[in-house]
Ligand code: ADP
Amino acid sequence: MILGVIADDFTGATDVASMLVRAGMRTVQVIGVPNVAPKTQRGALHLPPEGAHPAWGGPAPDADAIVVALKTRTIPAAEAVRESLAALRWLQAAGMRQCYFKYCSTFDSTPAGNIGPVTEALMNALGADFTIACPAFPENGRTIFRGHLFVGDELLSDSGMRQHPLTPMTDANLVRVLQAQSTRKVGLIRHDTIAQGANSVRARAAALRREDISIAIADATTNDDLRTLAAACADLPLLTAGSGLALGLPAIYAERGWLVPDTRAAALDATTGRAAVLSGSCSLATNAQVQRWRDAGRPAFAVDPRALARGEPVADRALAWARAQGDAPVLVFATASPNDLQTVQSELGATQAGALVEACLAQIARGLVGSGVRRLVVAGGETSGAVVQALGVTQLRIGAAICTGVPWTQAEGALFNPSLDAPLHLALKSGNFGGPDFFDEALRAIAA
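Taking just this one chain, and keeping to the form predicted on its own, what is its structure?
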C-alpha cells in the first residue's frame, strides 16, 4: 500500500477514493477501523443485529490505497482524535508510505474542532513538524484564494453552509477558522507562490517552519494548483485536504516507481435487481434533487421526524409502501427545507431529530436490501454512515464516478454476506454534491 487515507465521514471517503481510482490507483474503502470480525452466516442474506458496529478482519486488502471511513466529523473532538489515531495505527501496520487526512471541501467544523485537533494528533503521532490544509475542490466549485474559501462565486460564509444544522460555517477565512481550533500556529501559502511552482511552495514551507508555523492553509483555484501542491508536498508524512489534492498524487507516485496505474481500477461486477434512493441530507443541492424526483411524479415517501418521536412505525410503513411500487425505483426521504428543518429541530432538538432519522433510514435500508434492492443511492454523509453500518458492509470496492466526487461502489467485507443473488452496489453522496438530476443519473449509470 502506498497511501493510507483517514476520512472523517463516509461520503467523503468515497469521494477521495474516486479521485484516486480515476488516476489509476486500485483503491479499497474500509468502514471503521478494521479489527477481528465475528463469523458470518452463509446462504441467505445475513445482516448483523441492528446497532452493531461492523468489523473487518484478516490481512489488509490488496490495493494501492486504502481509505478508512470514520464518522468523526461531528462527534466530540476527543473521540474524533481517538478514532483517527486508531485508524493511523492500523494503516501504519498495513505498510502505508504516506498518510492523508480527508475532510469536507467546505471545511465543515466548529470552533472546537474537529479538523484542528485531529490534524495535530496525527502530526504528533507521525513526528511531522509541518503539513498543509487544503479543502479546495475546483471541479465542484470549491476554491481558495488568499486563504478564503469560495463555494462557486460566493464566500463560504455567504453560501448555504452558513445554515448547516450541525456545522454552520460563518467565516470564510480558513486561517482564522483553523487557528481557532488549533494549538499550533497556522499560516498561509498564497496563490502567487503556488503559481511559481513546486520549488516555490517548498521554499515558502521552509520559511513558515522558521516562523514556528506548523500548518499552512494552501490556496488553490485550479487542478493545476493542486498538482503543484501534490508535487511540493510529496515528502510530507501527512497531508490534510479535501478530495481534490488526491488527484495529483498518483502521478507523483508513478514518477517514483511506486505505482503502475491500472486502467481497470474502477471495474465493478455486474448487478441486477431493484433500485432505491434514501435521502437524509437537508443541503440545498439534495433538496433540489428530491424536488426534481417528485416533480417528475416518481414514487416518493416522506419520513416525518415528529412521527418517529411519537414512536410510530414509520420504517414499516415505508417498506410496505416500497413493496407496493413493484419494480419501480423509489425514493424515501427525510430531506427538508432550511425553515422546516429549523422548526423540527426546535421541537425535538437537533441531535435527537438527526438520530431518529438516521436510525429509521438505516432500518429501511436493511428492509429494502432484504427484499431485493441491489442498487442503492444514499444522500448525506451521516445517513450513508448509518446505512452501511446497518447493512454490515465493512469494505467497498470503488468504481467509476457518477459525477465528480461520487462513485458507484460494490459492497464487500466480513460481515456482509457475499451470497446474495447479485452484488449490492451503493452510491454514497455528500449532501452538497451533484446536480438536480443526480438520482436519475446515478441509476442510469448502473442500470440493471
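Positions refer to the first chain, counted from 1. Rigid core here is just the name for the largest C-alpha set that superposes within 1.5 Å across the two forms. Computed from a prediction, not measured in an experiment: that's the story for all the values here. First, how it differs from the form predicted in complex with the ligand.
Structural comment: of the residues A266, N173, Q179, E139, the hinge joining the rigid parts that turn between the two forms is found at A266. Put simply, the small part of the chain turns as a rigid block by 15° against the big part between the two forms, using C-alpha fits.
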Second form
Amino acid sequence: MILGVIADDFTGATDVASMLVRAGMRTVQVIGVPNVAPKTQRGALHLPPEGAHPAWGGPAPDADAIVVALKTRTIPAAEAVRESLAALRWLQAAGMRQCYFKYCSTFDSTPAGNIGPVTEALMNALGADFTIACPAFPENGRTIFRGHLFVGDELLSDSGMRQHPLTPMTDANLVRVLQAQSTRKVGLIRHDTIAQGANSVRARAAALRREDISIAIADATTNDDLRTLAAACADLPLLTAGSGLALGLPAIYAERGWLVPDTRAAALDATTGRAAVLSGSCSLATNAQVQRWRDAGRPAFAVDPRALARGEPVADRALAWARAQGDAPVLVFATASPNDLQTVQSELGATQAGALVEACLAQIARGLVGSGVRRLVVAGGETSGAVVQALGVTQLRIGAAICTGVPWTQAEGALFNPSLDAPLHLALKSGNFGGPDFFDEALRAIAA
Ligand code: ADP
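The form predicted on its own done, now the form predicted in complex with the ligand:
Next comes the full complex, and the chain you just saw is listed first.
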C-alpha cells in the first residue's frame, strides 16, 4: 500500500479514488475507520476481536491506495480531528508511504475549520514540518491563481458557494481562509513558480520553511500544474488537496519504482442480475435525470414522504411494484422539485422528512438486492450513505468512471459477500454530478 487517503466526505472519497484508478492505482475505499488494525505482517493469520468491523476479518485489502471515507466536513473541529487521527493510525498500520487529506474542491469549511485543524493535527502526528493545500480541480473548473480560488469564471466568493447552507464561502483568498482556521503560518506558492518546474517549487517550499511558514496554498490552473506539484511534493509525508492533485501521483510513484501502473486497475468482477436506480437527491441535476428517465416512459415509482409520515408500507409497495416489472431496470425516486421539497419540508420538518425518505430508500435497497438486483445506481450523498450502511457494505473496490467523480464500484465486506450469487456493483452519485442521461449512461457502462 503506497497512498493512504483520508477524505472528509463519502462522495469526495469516491471522487479521489476514481482519480487514482484512472492513473493505474488499484484502489479500495473503506467506509469509516475500521476498528481492527489491519494485518501487515506477511502471511500471518489475523483473527479480529469479537464485534470487529466486518471488513477486517482478514488482512488489509490488496490495493495500491486505500481511501478512508469519513464524514467530518461539518462536524465540530475536535471530533473531525479525532476521527482523522484514528484514520491516520489505521493507514499507518496498513503500511502507507504517503498520506493525503482530501477535501472539497471549493475548500468547503467554516472559519472554525475543519481543514486547518485537521491538517495541523495530521502534520503533528506525522512529524511533518511543511505541507501544501491545493483544492484545484481544473477539469471541473476549479482553478487557483495567486491564492484565489475560481469556480468556472467566477471567484469562489461570487459563486453559488456564497449561499451554501453549511459552509458558505465568502472569501476567495485561500491564504486568508486557511490562516483563519490555523495556528501555523500559511503562505503561497505562486503560479509563476510552478510554471518553472518542480525544482522551483521545492526551492520556494524551502524558502517558506525558513520564514516559519509550514502550510502553503498552491496555485494550479491546469493538470500540468498539478503534475508539477505532485512531483515537487512526492517526499512530503502529508499532502492536502481536492481530488485533482491525485492525478499526478501515480506517475511519480512509478518513477520511484514503488508502483507498476496497472492498466486493469479499474477492472471489477463481472456480474449478472437485474439493475435498478434509487434516487433520494433533490438537486437540479438529479431532477433532470429523473425527468429524462420518466419522459422516456421507463418504469418509475415515486416515494411519497407524506405516505411515509402516515406510516404506510411504502417500501413494501415499491418492492412489489419492482418485482412486477420483470427484468426491466427500475427507478425508485423521492426526488422532488425545489418547490415541492419546500412544501413537504414545511409540513413534516426537513430533518424528519429526510430521515423518513432515507430509511425508506435504504429498506428498498435491501429488498432489491434480496430479490436479485446486482447493479444499483444511487443518487444523493446522504442517500448513498444510508443505502451502503443498510446493505452492510464496508468497502468498495473502485472501477471505471461513468462521469468525472462517479465510478462504478464493487461492494466488498464479509457481511454480505458470502450470501450473494454474483458481485454487487454500486454507482454512488453525489447530487450535482452527471448530465441528464446519467442513469442510462451508468447502466450501459456496466451492461450485464
Ligand atoms: P444530494 O447529494 O443531492 O445533497 P442527499 O441524498 O445528500 O442528496 O440529500 C437529499 C436529502 O433530501 C436526503 O436526506 C433525502 O432523504 C431528502 N429527500 C429526498 N427526497 C425528499 C422529499 N421528496 N421530501 C423531503 N426530503 C427528501
